[in-house]
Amino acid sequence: MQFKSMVISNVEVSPNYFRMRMSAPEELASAVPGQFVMLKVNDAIDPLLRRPFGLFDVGSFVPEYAGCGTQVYCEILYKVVGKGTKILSALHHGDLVDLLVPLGKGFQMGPAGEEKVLVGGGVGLAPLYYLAKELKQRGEKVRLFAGGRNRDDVLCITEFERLGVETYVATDDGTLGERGFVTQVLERHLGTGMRIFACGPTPMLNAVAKMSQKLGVPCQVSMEAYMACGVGACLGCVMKGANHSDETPDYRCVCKDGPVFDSFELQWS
């Protein structure tokens, strides 16, 4: 669905990063966390593509003006790295925004009983906010390791916190938490009776996909990948599948087949 939002807030929750929350249709209220938005930030040729962004929250609210119902929200968490980011860090309340929502296939959250395992670092953290919201609403015990190169990469650890969330958090420098990769903090937590959830830069999500293998735990991923379309019409974001060969390729749109995919399902380096 192409909707046109209009920006409710847009605040820097550390340096670079910024959380937006926009409005949204009724239809997205119903969203899976994992899915995704194709942001479109402005109604200039340049920049040309939409950009795309996990959802970190979704829920509803009363506006201000008198007579109104309640409306739906979404909101984003972003880094500025370029010039469609930069764009969007200038918005603020009343400014307009075209949405392509919701977008692929999200997180598959497992039967009750299971410790819920969710691994992220930077941005990486957006989608599994959302997920541990949800988790926490249906009385799962949920713990999150989160990571970062430095203090202000690992963000919104307060919010997840309020969740009832155990959290543990890892920075290569050491500025907060332990020093060291978060991968490391997770191998020594990882048992089986759990199910991963993991989001953030590839070489992680490789770490924790042959961790996952290795002790049998469930393990489902959700990539990162440049998108130009967001529903598989340009193969701008194809990986391989874990039976791919130059005999019987395998590939997979993130987009479309993704972005959540289990572990199993792709080759990993």
Second form
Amino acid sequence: MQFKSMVISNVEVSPNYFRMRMSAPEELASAVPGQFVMLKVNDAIDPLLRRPFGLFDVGSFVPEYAGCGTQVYCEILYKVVGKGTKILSALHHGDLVDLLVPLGKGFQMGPAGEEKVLVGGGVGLAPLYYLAKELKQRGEKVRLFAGGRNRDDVLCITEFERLGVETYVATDDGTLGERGFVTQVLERHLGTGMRIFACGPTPMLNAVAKMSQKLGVPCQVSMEAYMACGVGACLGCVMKGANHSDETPDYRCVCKDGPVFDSFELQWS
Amino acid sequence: MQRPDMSVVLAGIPMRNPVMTASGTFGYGAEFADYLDLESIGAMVTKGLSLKPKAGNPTPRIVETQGGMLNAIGLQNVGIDAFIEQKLPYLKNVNTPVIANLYGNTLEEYGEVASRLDGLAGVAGIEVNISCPNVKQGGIVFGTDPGAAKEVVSLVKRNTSKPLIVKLSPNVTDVVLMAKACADAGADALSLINTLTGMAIDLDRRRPVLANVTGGLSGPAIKPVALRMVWQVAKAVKLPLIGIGGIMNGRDALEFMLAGATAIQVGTASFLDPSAAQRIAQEMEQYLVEQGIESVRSLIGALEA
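Could you switch over to the form predicted in complex with its partner chain, since the one displayed so far is the form predicted on its own?
Below is the entire complex, every chain and molecule, led by the chain shown above.
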């Protein structure tokens, strides 16, 4: 659905990374972790298109104004990378943005009793936080493997820990956690009886998907892509399905068929 | 005051208002049902249909540019058979005319797709794409050469009894020449413009942004070009015209009508605002109310120039 949303807060949580809370329609309270929003940062034609953001959190609060009932909110976590996110980062409490919510297919949480393994890098941690929150509410055992180039890319780790998630961190330069790729840390821990949920840069997802397939651990990945519409019409955000070839093409829409896919659904390089 | 009369008749197709959705920007209709009332708009145009399903181009396929976007989707579509089996039944239950947009990889395919669609209940008319800039075969080849255009339009005309709209490319030296060729070959209406061929470059990577290197530019950036072409064609050709190109609001739409369009298509605007087509129809009506204009038809070609 389309919703005029009010910015509640917009905080820089790490250099160039922001966490924004917005009012949301009641329907969003039942959004599935992994689903996303398309956000129009202003009413102008520049930037023209909406920007997709995974749901970092969904919850409810009682506003401080008299007579208000419970209000649903959603949060996104974003990095300032271009014109759209630059404008977004300058928004304040009370500003309005236009949202399409909730979009796409989210994570399937799997049966109880498995160990849930979350793997994320940079803003890829966004959908994993909402997922971790829902999993912990079900009383599941959750571990997070978070990576980045340096400590600034490893976001909101204390929030994950506050949920009771066991966290492991790796950075390329060793400024936080182990030095190296988070996938190396993951490899040491991975075993049967686990289920992987991953979101982050494509090379990371590539490595995680291959590792999980080798070890026979079920793995879902949340993909990112350029998209214009978010509703399956522009066909700009497609990815190659597992059996794609030039002769028998098989493209999947990230916005509609995903953004969460079983790793076996997609073709990895 | 009474509500203004927003209805138009386009090549025999009665429409409740002049607002249509542009091919390739509105899926097969159902994708947008959550965001607008499909029975509030004038007509829907489907994604371009081909004889066989088509996969489209590699990614990246789209990129935003200043005031617009480039796309090189490559006419990905489910194919004519799947359209008839899977998409059309839904559309039949919507009380809004459906225009099937079609294209072929060869001349013969144009004819075959047209004949497949002929006689199908639920398809009010066809729009022939001779102007896609993003596929090697078909599309643009027929759209840039008046002789080839005449040939393909004549062939489609022989294979259909439905109103025939031909969608023109702006990537030509003289759009009027192309319009006349299509009119001579039996087109019942012309829609213009398709996207303008463009390109985006990633300076730091020293690479084109799109996998296809070039793509079609759409959005507000192309509106002045589209208005000019509609105006030129309107002066030269008697056929009803559909104005397309960067229409974002009711005022944009009405400008195209002044230039000579009987109807308009909303394209890129539906990407950023999935309810755009309905909103634009409302804004057009609101303008008529404010100006005391009784019928939207009185604005067609009413430009004082």
